[in-house]
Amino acid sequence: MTAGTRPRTAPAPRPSVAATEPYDWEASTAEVAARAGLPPDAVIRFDTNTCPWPGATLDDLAAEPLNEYPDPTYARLTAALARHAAVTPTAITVGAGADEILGLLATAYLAPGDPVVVADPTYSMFGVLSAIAGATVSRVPAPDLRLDRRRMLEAAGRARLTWLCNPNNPTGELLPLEFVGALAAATQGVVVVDEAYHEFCQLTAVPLAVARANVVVVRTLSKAFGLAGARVGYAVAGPAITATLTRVRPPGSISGVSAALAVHALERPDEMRARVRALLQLRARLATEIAVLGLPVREGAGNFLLVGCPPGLAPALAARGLVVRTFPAGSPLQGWMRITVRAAAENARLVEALRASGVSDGR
């Protein structure tokens, strides 16, 4: 084929990929700052559920050989994660953030047409990854933003894979371990329990993942460990799921620097627990201060709050460099905003902005 006869258009992707609604990426801090006419360091991210304090810095590390690939077994990282999760290293699979682990699970277990169950609302990547695989997604509603457990159990019984975020993002709802166990018993499919916010509530399905062949727990070091920029996540599962994840896990997806940062943070659990205690106290204080202003605040078990959001409030906050997570028209969360709990001074700046706006939702 000569250069003149080459196709002028790119080949089409798989139909399921072309039909997938992509993840709704947050605007960058630089973009937010430019729109508001502010310097980037004046922007505060209340929309990403990250920790206001880093769990480790590059200054904490010895020199890493950047010209070499990291240890493909990630032996030190795996051992440190196993100690934190109170399991054996053979139960651990590491990944570049929890999102890579979720992607590996979708790759390993979903084929076109497979039935998948998710709550509505929940973490949107569950639906995105399922759609990319071509699976058929059933969404179980959450009346008053509380999961309909009976319908979830019924739907899971027919599912190839069930996604469950516990505590749920973005509602903050924490489901009891008994329900998670019932969900696992109700299905022959895989039950994925995303515990990104585990350290803030302490309830965990890890014992179920160890005991039951169809349960896998997925966690991250992005939240309580303050390492969102390092991108380190992991799965806890029995031998069959772990072996399957090992088949599809790419080599070296976690950089050597990220792995070293993760080990440093994991070897200092008291520092993580101190951050969690501080954030829980700040969460309670922030919830009270917002409620006093007349906005409804949902009780939640993560490092964030779900708060009523009258029309025009989020853009007014963004104009001050304060970014909250909002939801589109038609969403079960229309009229709500998710607010990350941040350091005291940052929270105070948000409360003052809310007070200055004169908000009162009236619900």
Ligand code: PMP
The other form holds:
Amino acid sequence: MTAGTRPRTAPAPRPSVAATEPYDWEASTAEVAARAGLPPDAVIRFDTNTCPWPGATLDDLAAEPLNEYPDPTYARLTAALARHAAVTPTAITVGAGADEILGLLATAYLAPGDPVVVADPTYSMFGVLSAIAGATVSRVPAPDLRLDRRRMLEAAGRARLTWLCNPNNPTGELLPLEFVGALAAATQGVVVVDEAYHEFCQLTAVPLAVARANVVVVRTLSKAFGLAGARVGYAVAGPAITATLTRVRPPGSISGVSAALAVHALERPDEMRARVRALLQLRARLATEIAVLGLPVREGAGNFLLVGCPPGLAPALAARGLVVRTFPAGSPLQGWMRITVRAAAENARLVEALRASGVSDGR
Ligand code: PMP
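Now show me the form predicted together with the ligand; what you just gave was the form predicted alone.
Now the full complex is given, and it begins with the chain already shown.
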């Protein structure tokens, strides 16, 4: 290109992309460690809602032929997911994490100006993906961190797509299936039920997704299956939504290694159940130990707790390499932190740090 034809300004992205408030990425472990002056292995992530134990390791795998593409139908993975979800393989769409599936749903169903409904607070990617698509987002409040169900039903009636996280990240609230069913019946639009934390509470809208043409359940292997690093998620839906997702799904977004790790973990459901049982016991113990220190604790249905967070506490924890999820000023969760339940020794380090900080917000 000659100097005369070189554009003076960078090309603009689509207007909705330019206007999107980006997802608030967590700091990397290396960044947290550098700021605290600690080695990276001294950092403990209480902010990512992952599992302290891996559901599979590379040593578990037979050699993968890495010169070839993975099976584009992901037949073994799909069959293993279908067994776990108790549906037929034709109801499953696989993706690189639940996040990719959520993105596929936005791509497939949202056009600029489409009305979309989300709870506030909920998983922030719902809002980000809707904004990128140019949809018009209505936020339904959750006074006292409990969803205003009447308003959600009302708003869903006018929506092209309704995002629901059950149990909800970050409040931990678990809505009954009757409500999810009422939501599906109240709208002609798509109802996305994000069940990333399903294994910790067992309740599921999968039967609803199979029975109703407008419901899709989204799940992940990043939580109870301990494979966040492998990036495997899936959707469960009826034939129409599944066909639509298949149209927009890229052919090879899950690596062959990740698919094999996922199959290994899925074929060992007892190990997953043992992890879940252990984490539920650890959640109860951590909630009690924190409450004793005088901080308010809300124990929800996921692998995390919401804990009152007086000013200065999160930085004091970060200085010890303990990262919690905090929320910005103006968020309904300002003054709270979300804490992932981790292994016993890691939780003990957190409780010790809370005790040493001597804080109680006196609520
Ligand atoms: N949905 C919810 C509610 C989540 O909390 C998360 C992870 N934080 C995701 C989806 C993304 O999961 P994945 O790792 O499978 O992309």
